[in-house]
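First, one chain by itself: the form predicted on its own, in structure tokens.
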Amino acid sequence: MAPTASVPAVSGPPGLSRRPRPRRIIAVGGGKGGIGKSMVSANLGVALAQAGLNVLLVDADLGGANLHTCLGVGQPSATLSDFLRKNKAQLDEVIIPTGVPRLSLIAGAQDALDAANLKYAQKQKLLKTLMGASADYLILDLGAGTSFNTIDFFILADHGVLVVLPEPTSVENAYRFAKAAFFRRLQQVESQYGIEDIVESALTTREGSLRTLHDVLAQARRKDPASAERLERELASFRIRLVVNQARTDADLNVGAAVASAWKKFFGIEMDDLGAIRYDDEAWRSVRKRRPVLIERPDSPASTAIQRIAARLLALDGTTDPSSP
């Protein structure tokens, strides 16, 4: 194992800050299904693996579990769902390798119905022991869509990766999920802050005036400046990571900068373009295959773009690959 550096404390939900955790955690959303996530996290974990890194992925799909199947892992003997119910008491029972080395897999609950409305003392347990695995990266591959599920998991990561079409409805709807998970932080820290009657507002007006950030400081320091400048300070590390799949033209790939630019201009907020994947036919050939792209054809166009990413996390994380001389 890579040494692991010391990590600050995450904010997240209660009782979360100071237990121990792996290095650095990742979350692949996205506000649709069908855009790839699972292929993204797939061979993200694939990546940092090959870089040196022990890596961990979850299949956190609660209800629709498939990254098994990225990975060409056959039906799984344990699973989340094993975990959740207790009849394994330890998360290292639920582990499985994938075949590739230093990366393993905990494989999605395959009872949809009961992963899905996961329970508020379930996610707790979830969240706790993930947090405390031992992994240089652990990588939460999570469903499409809003639900509180996925987005606490997602605002959880160190880093959370919003996987997104060059179509003008994916756009859409992962601006809907940035906004989900950005308003949802806030419900975390409301009571810190005092601002729980700007956040109902915000959240239960439809068309009302508190739809950005600056919307909501604005109001907030007309109730308490000093209090208003610590939660400033306190959403600026919000920082989404946006990778753009599927790119077939040149103009594709500039979607990621134009989305992130958008998002600062009329949500007050920095957004993390990490780059395009194009489409590559190796890429559906490799997932046809059950193979990820990476193992299968290293060398294609979409193995290099994952290869960037993959590295341009390990610089904001301030880690070299351990691989390299």
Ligand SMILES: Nc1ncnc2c1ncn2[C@@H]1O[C@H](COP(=O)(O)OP(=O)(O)OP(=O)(O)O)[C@@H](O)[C@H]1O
Given for the second form:
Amino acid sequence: MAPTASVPAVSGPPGLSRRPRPRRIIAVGGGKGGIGKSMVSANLGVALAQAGLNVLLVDADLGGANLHTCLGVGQPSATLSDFLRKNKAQLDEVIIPTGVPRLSLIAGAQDALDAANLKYAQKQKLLKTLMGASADYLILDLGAGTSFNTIDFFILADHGVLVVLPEPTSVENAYRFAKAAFFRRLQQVESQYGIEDIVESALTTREGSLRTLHDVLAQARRKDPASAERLERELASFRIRLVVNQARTDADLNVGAAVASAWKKFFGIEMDDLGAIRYDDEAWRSVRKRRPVLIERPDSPASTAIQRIAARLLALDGTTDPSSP
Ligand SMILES: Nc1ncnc2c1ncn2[C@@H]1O[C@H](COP(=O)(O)OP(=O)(O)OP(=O)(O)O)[C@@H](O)[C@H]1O
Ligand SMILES: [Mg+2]
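What would the structure be for the form predicted together with the ligand, given that what you showed me was the form predicted on its own?
Zooming out: every chain and molecule, the one shown earlier first.
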């Protein structure tokens, strides 16, 4: 279905390369609802598309799909439900244009119940198909929370972007989300490292503190130092990228760095602070207008912050134009 409003092509943000790149997956998650995951996903998609890359946005919020609305796409003609239910057997059949050049969308499943209860085999099929989709960047907009469906999409990504608000409750949720992601990762590799018993006992321990992941690593070290070292290297290669959204004060801008440093102190694992997006009236106004803020108000503080974040992600992939400042 055509977008409800046509979106003019806007020249790409400075500093982003226009060379085509090998495909990468970005997943945007967060422990809490309503913190800006869809706003960040949609606008990162616009920023990367404006940089000359082919981007496929996927609404993977299995319980509350609404990414199409952020992009001004009306009731989608085909959605993830059609693919999951095999009404449309090929992923291509559910990809719809957004009106932004090079940016297309797979709208979220509309029947929330079906999708939220995605069976393991369906999820594997979806993950595998998405990984084979042809685009330079795949961006997965995830639902709130730490369900296995959400976390499995997150840990599959090359860039797991964790959105956090500069508020204690959101920060707490972000740690919980990061911890859930690392434990899920641990479960996937536990047999390789012979730590099934350690992970199992950590998961069954009812403990609210963050210490459990640390304990797993410490116990693994005691059991087999060489294997634990490999495990730590493996975990270290999975770096969560933080985005602080709705920053209102200058101190808020440093929350990402503080969260990353506390995480490192506890677990010895790095997180990347991709930067902060200020609370910006233009951001919520654009959502109401069903237009990405990057198209509607490209010079607004939210837009420039998102462009900077997109440039950082490209730099991590070695995509920055070396001639740019
Ligand atoms: N930087 C910002 N400045 C001002 N308002 C913002 C900003 N980011 C997001 N918002 C507002 O927050 C609302 C929620 O954003 P969004 O829908 O992207 O959250 P979400 O995390 O995807 O929510 P859900 O968990 O329900 O999917 C938006 O409609 C917008 O009004
Ligand atoms: Mg959302």
